[in-house]
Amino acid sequence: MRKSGQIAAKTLKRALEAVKVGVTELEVDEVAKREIYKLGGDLSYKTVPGYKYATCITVNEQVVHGIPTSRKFVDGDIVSIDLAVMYKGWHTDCAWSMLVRGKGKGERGKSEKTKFLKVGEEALWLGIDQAVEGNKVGDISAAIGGKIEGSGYSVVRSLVGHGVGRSLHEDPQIPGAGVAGTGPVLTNGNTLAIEVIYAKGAKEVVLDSDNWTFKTADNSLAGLFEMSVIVDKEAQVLTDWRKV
């Protein structure tokens, strides 16, 4: 799991660096694919029937499960990259949202988007802080939801974090909102993919015409932050791309 997470972190960093005005989603996906293979990993998403890409890439009102396309990024886009790595049968999962900055105007709009993304990132770390032995899943959920909804945004209720390990998606489900002190107990060695999936507007999402991509029902902006962690006396983050 640690090696898998290290590969995922390095890949996410390279993918985020590749996002620039004029670059396509498919080009970023290719960067991620090459990096995973170069580092000795494999594509976790190959285990999802019908999916052939290294990443899911979503833009603006898209929430999760976006299929990489030939769409080019433009100044002011919010871009979320979600990727998972398999190493010797062990999976890790991570995601991050960023603002594309070019030479366009509209700094006020960018400032609002920056604030929106900062809240999501802070919610992720607050949730991770609760991933310690003896706590419950609800402690993670309450920390995330309190930050997001206390800031005036909405947690997407129908999409959740999850356990991760021998499979990409395992129990328990980890909602982004909930009640502290409820749910399954976290034990030492549990491996979790903690996710912050949220919207600037309403919490409802709809499935796009490609039958993969979820987007906000009201076309408001969405954000996505995710890290894989090991539950311990203090959560051990496996996929922190900022530290590789």
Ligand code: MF3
The other form holds:
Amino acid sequence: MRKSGQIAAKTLKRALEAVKVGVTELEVDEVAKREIYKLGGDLSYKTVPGYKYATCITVNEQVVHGIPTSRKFVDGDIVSIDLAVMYKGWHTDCAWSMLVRGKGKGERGKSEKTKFLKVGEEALWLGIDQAVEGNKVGDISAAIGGKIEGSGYSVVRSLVGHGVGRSLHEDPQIPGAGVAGTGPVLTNGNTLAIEVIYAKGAKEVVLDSDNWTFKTADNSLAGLFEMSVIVDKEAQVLTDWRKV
Ligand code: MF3
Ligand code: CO
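Now that you have shown the form predicted alone, what about the form predicted together with the ligand?
In what comes next, the whole complex appears, and the chain from above leads the way.
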């Protein structure tokens, strides 16, 4: 799983670097796919029936499970890349949201978007801090939810983090909001995909017409931050793209 996570982290870094004004979602998916194969990994998402891409890419009001399309990124878009890798049958899953910045364009709304993204990232690290042996799943949920909702945003309740390992999605479910001290106990060696799935407006999401993509019901902006970790005395982060 460490090797799988390293491939995922390097790929996420490449994919985020590829996101620029005028580039399409499909082009970024291609960058990710090539990187995963180059590094000796395989596409975890091909284990999902009916899905054939390396990534899910969501923009602005889209929340998760966006199918890469020929849509071009524009200045001011919030773009989230979600990708998972399979290496020798071991899966890791990660996602990150970023703001697209064009050249010489105005700053309209950008500082608010930057703040929105910063809160999501901070919530992820606070959640990860709770992924230690002896804690409970609710400790992770409470840490994430407290940060997001304490900042005036909403945690999407119907989409959750999850165990990860031999399969992309395993038990337990890891909600982004909940009560500390409740839920399954975390033990040393558990591998989890901790996810912060949140919106600037209300928490409700709807399925889009493509039957895959979830978007916010009120069309407010959404963000997505996810890392795969090993529960230990201190959580070991497997997919930190900033460190590869
Ligand atoms: N990475 C997503 C998750 O975090 C799963 C995407 S499955 C797909 O659970 F089929 F939509 F790609
Ligand atoms: Co996931």
